[in-house]
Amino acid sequence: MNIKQLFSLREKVILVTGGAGKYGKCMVEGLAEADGTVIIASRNKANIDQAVKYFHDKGLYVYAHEVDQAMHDSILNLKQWIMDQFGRLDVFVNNAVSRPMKDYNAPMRDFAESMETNATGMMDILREMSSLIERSGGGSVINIASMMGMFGPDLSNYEGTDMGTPPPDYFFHNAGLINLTRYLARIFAGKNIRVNCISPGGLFNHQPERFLENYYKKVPLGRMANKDDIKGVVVLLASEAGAYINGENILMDGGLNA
């Protein structure tokens, strides 16, 4: 096959949930780019419609529709939505996070709540769009997890700041969805689906200067992360340039971690 078709993801149906956050629609963008259908799921429907006005003024074929994953009927209704438009599912990009929990010292119905979305919340829907990518003769299941699941935290990047602990529900969920993907990959052996995950270090958000300086300095690449950078591991996951990759979890951080 062309390596251009290996990369295209032309006739292919892709949903992102939380595909109008700072990762999400990075990763939206580059799927559309590569000639994906694209789909957003969010709680927020205003921010859903602003995204895919940004992508339909560049010609791209995004759509949205409103999904709360902390519950089942919603889940349901989003899986049933779907078939209803398009008739399958090939690609899910599992990215929505809620994020209570601010520091190390909230209150503990924070951490609860963030259990609902993140934990029980994510792996409802992770069984959900999976049936519906079986139903549909295979594809690809992206986990967007982060590289705080992969280490502790480095509070020296926080010197000089008023940005707080690190929260540490972020970094407990991080950590179980990188194994879930190989767990996921092992149960869905024989159904032609693939599990894979991605890591990224920090995304470029106009963070305090003091912080952009304690982080900079410890990555070989000089810089966070930008808005492209996402682009080519998630296309490569989501097409059948990646058909032979199972199981991975895939940390994208300029070399910080090396």
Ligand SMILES: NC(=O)c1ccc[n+]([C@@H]2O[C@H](COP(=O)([O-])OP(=O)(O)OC[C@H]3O[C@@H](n4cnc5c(N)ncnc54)[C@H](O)[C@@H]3O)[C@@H](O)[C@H]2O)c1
The other form holds:
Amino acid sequence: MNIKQLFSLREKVILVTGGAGKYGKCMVEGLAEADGTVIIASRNKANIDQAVKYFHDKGLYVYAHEVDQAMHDSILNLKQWIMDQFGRLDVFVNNAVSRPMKDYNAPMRDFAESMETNATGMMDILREMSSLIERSGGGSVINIASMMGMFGPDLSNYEGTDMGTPPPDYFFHNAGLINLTRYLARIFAGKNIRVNCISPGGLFNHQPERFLENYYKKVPLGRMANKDDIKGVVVLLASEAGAYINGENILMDGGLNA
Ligand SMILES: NC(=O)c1ccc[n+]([C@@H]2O[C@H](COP(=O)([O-])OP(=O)(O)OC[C@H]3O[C@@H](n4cnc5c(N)ncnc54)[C@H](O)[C@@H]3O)[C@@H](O)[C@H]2O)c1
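Can you give me the structure for the form predicted together with the ligand, which would complement the form predicted alone we have just seen?
Next comes the full complex, and the chain you just saw is listed first.
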């Protein structure tokens, strides 16, 4: 196949949870620019409507539906809507994240609330959307974890800021997701479903100046990720260009942890 055809997402129906969020919006844009039909699913209706308008104004095929992945019925509702509207699902970008826990000493109920979305809810939506992909003849599941699921926090990045200590739930569930990727790649053997993970580094989002100074010094590329950085890797994993990549975790951190 020609390399442009290999990377094309024409006729692929792609679900991105948390697609109106920071990294989510970048991936939705890249996937739609590669000619995919992209569905944003997220909790906040106003945010997803705003994101859809932004993409429509750019001439991109993006649709939206509400989901709360902590609620089983809400996941089933989204699944039915996808079947009714599109009749299939080819790619699931599992990207939503909830951040109720603010630092190491936050109440344990915040940890439990985090797990409702980031562990139990995530497993639930992974199982339901993968079954839709299986019914469609196979496809690709792309988990979005974090470099913070692979390494401990570098606390010196936060020196001189009021950003506090990074919360433990985030390190816990992202690490779990990376190995769940390998588990699912094995579980789906023979079903033509590839499962991979992207572990990004920090996305530039106007963080405090002192944090940026600390961070930039440590990254060989001397910067945080920008809005385009994740587009190529997610399109690779979603498309036929990535057809023999399976069970992999791709660290995308500008060399920070090299
Ligand atoms: N932003 C970064 O610098 C960064 C760095 C490394 C990894 N990541 C990873 O990228 C992914 C996205 O992070 P982000 O920073 O773009 O997040 P974000 O907070 O900007 O967006 C998260 C999205 O998830 C949605 N969401 C939260 N709870 C939900 C639920 N119960 N059901 C459905 N949707 C729900 C929110 O509405 C929001 O749209 C996460 O997996 C995160 O670990 C982000």
